[in-house]
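Just one chain is shown here, as structure tokens, and it is the form predicted on its own.
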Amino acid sequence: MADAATLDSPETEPQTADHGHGDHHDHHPALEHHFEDLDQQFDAGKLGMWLFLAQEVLFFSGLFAAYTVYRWANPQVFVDAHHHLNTTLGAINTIVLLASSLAIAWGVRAAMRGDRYTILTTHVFTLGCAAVFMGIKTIEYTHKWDEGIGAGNFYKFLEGQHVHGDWMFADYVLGLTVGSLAVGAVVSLIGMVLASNGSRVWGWCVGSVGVSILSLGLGIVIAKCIMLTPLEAEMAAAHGDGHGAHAAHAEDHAAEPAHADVAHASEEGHAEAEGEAAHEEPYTGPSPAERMSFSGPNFFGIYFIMTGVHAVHIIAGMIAILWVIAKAADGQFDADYFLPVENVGLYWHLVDLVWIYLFPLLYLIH
């Protein structure tokens, strides 16, 4: 902001000013009338953004406090329940959000230099990453609901049993995936055509929406390649058991001599272990399935609220990024005025930071 333009004081500015070349530098089009200069406007806007982020931190702190209380009260339930979350998908989403943070930081740096093209490309890339994140979360959520794993009274999961509903989300995933990829490709193409025909703002906006839809479908494809539905998991397990039975049968023949040699030693060790176990108190507490039945809704209530609120912030961030893209395509940012780009970048970093805490707390419990 060292080169920020300034307004002359009202006393020295004539009423019928000549809007010539020098006046263009004194009256930056982005300067609001209630600020004296761009530096003051920048400082005020930055302070307001930090205050907004502080209240966001307080808001999420309440959710993290609720997580701490419930986990302290039911530590074993949280350990049991987190096995129903897919760690690989959580790790992929973490990498995707880190990449988006790097891109938007690059975009802010480009805004400081007045590099409009880099602002646009980095923000479109960030939009794509956000949409991939949402696509993966879509599959995670729908799988949970199809298994009867919901929040509060919607929790109907029973170990070893399947929920039979009138309709399942999994039945519509293929249509959603194909639709997202096809519609996203068409909308992106329309955006390119508009941009090439001189409608730069509409071209970048429509193209960005197309990239988002296309990336949403890509996220769904990635998640489906990793996470199987309960029925698909059963079929894969049955297929694997068939191969496993043949392999085990072959291994049994190969291991018969060795098995005979170690059988006597094994029987002796087993007898000693049984003798020691006879002196231990039998475990009379609830089984993992019983613990999940009674307290599983607590964990998944916390899971859906925290990740759901985070997803709402992701969507809000995508809308803000799309707004930045429209303004940047219209040429409203330069080396003197880039406050909105920086503020949206700060907001996006906070959203990513919240996920950095959510991932280990929900997916990596030990």
Given for the second form:
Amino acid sequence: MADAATLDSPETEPQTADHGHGDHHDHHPALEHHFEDLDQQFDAGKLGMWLFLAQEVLFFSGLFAAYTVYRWANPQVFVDAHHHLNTTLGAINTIVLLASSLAIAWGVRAAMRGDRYTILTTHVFTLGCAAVFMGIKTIEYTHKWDEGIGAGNFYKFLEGQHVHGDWMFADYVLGLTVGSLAVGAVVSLIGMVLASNGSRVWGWCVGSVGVSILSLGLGIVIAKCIMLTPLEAEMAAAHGDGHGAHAAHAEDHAAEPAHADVAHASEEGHAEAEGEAAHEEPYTGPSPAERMSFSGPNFFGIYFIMTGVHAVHIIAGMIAILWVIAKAADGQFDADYFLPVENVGLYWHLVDLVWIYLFPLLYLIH
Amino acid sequence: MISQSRQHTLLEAIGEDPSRKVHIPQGPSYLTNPPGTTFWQAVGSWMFTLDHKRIGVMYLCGVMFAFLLGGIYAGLVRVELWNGTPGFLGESLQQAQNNYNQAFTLHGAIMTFLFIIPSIPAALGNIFLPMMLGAKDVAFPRMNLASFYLWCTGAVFFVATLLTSGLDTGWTFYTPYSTTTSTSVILATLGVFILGFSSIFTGLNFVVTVNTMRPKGMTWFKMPLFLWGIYSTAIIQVLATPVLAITLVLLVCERTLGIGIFDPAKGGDPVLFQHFFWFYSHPAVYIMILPGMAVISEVIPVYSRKHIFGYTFIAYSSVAIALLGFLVWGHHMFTSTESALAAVIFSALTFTVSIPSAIKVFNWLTTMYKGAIHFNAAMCYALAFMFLFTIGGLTGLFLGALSVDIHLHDTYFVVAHFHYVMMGGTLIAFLAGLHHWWPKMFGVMYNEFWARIACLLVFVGFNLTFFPQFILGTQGMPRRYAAYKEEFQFLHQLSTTGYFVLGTGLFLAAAVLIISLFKGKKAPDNPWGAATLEWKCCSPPTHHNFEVQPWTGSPYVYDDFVYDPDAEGYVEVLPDLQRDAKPAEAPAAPATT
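Form predicted together with the partner chain structure, per the form predicted on its own context:
Zooming out: every chain and molecule, the one shown earlier first.
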């Protein structure tokens, strides 16, 4: 409380000292007219949030149901297609989101204790994590685009070919990185200047936006570095998927012996009399690469919708967190009233939880 | 209005102590603004109001407009079907059939999404749910207003659908047709998506309000049954609607991006859409009927002057219907490649829904038994509801039975069945509620005689419209066809005639109510002698509903409400029990707490 008191400008300081717990006649500024007391308002708000979360779970349930139906119907397609996802990036994103959830839970605890400074720092950290997540997702999505793996009609994947001509997102990533780091740094600085000049709310808000943009750049850098490490290239080659082929262009395709053998064998299998060949060959179906080109849309349609809807929720959560930061900087929360902090925290945990399911279901299947 | 033999006078009831008559303080109506308000300030005071009653009134206007629009499309359908050869809706046969497809689709979609689903919960529920709780407002007034504007936005999308290339998928948007047709499927589905969130917000608000804002002394089993019905509805709204929302997102993505979820060429499955759609839309049927049942549970005991029979059974049956409603969606898909085992399970579960529905009907009947029944307009509608809903419910059993459904699937029998439930049920209940609460909402009395005539016309017209459709269906007339064989013509013409009788009845009912707004007598605070809390404030209520917190008694004990000839309505008389023990406190306490 001592920290909070020194941070507050005098005009926004609620008179917490005068508040007796359970004293109904003492009107808290945040108490709305149709509630009897803050307890009732808190119960209503929190129940409302839980119902909203139940609604969100059912919103996602349609996607999970579709996933279940199609994975059950085409298990091999899912195994083939998921090799085109980068597990390391998914894992880092999982860690980033878990860290953000820890931070926001800490922030809610701070709100209960009335520690306003910790509310602000934890929420800015959470916002930063969310932006790192989005940065990494940006690289994942653009990389898919460059490979020709899009959703639905934009799915033009052909093993080892550049389907979009010469126009590649990869060429513009450096500019995107430098741009967001620079803009983020400048905006953060403006925020600090504003804060030191006395406008606390604007300072924290602008600063938080700056941190977000900076973190977006950071996420892009992390993702790009991961994808350039030798380990990733090896893994890509071992899976016989598009990562290695994409990096080294079509000529290097033949340098992946395991993959080429399967493809070659299956072509022969089709050419020869099928009855005899079936006994000799262990597998005569289409190669993973061939399967990818006609069955991939099924997996990636679901992948892009699921992760896309999740990303929309992340962005909505970032806006909500920014709103909490603004209110906290304005000194609107105290130990008696912290409902928005708690509700946004609950929402953020749900966003995290959905990802906890998406990560293994999309990235870690066998 | 009341038989003299049953009526004891106010003087008799209050004995020698006039202060036992509960005085209801009067205040400025929520409909009016303070003197000196300019026109634009008045408009703003409605547009940005957070008062649940004003939002409810705006909803009421909105859904009535939607009902009119949907009704016009129904008329186009019925007039086209006067002859077996299409021609009314277009010059050429092809054109007439295309327009016919559009007319029945828009009739269904508008009636379902814009009218029936919001009608009772969002209009009547919004006004009376907080008042029945003795509360000042719903838990989240801003979200309540947002839900109204979402409804408006959804309605705009529908109007945009009409003005562009229309919609011809049927209200169910089945794939693969909905992914390939050239009509405005995206506009319509976005409209439904937005309306879905309007519905979710309303439901969420109601659940929280009932859970956290009940007055002291009103435990769950002392709530009016209207609240149980609306609460069960709200649970379905919150839990089922998001599944429809994501389904429509997927449908829009399928049309714009071709993501392949429903497209077999990309590994998708068009039947999955039906599963998703009915996972919402079957529970949505209970979103439509449960509020209707809730209204009837209020109306019947009041006009029978008798405590509701089987309170707990009616309360639990609402919850049971809400829960069972989630488990029966497969009965819409008996002919859509469902496995035999799944079909049997869904059929059996479907039959179980009839148990709680029958519990309600029998309890209403038993409530009326030996009651002093007053045939007011609201009660007439309630009786019509019981008759029509029973027919609708029983014919549902034919459709739930596997072998019979194969014959009746997609015939006019289905059309007649769901109109008996949706229109004969929900719409009639809506009218019952509208007449019951009209004096409280607007503070005026309508003309009982003409309201009852309207009710009779609606009842006769309804049966004339839809009963022949049962026969048509069993004879094999398929639904959604503009053309038919000559042998069906007589029944179709009966049905179309019924449409006009029904329409006349509805217009008459509307006229009676609208005229009352201008010429009606001022309503007493409690014209029907009802015991629920919304009648314990002035008519129309003030902005804060209650100037003093009302005394929470049993919602169905009518002994303490006696007719006051001076007020031309009922007044509450406090029990005499403690008069001798504590003469000073007993009369005053309830009025001031």
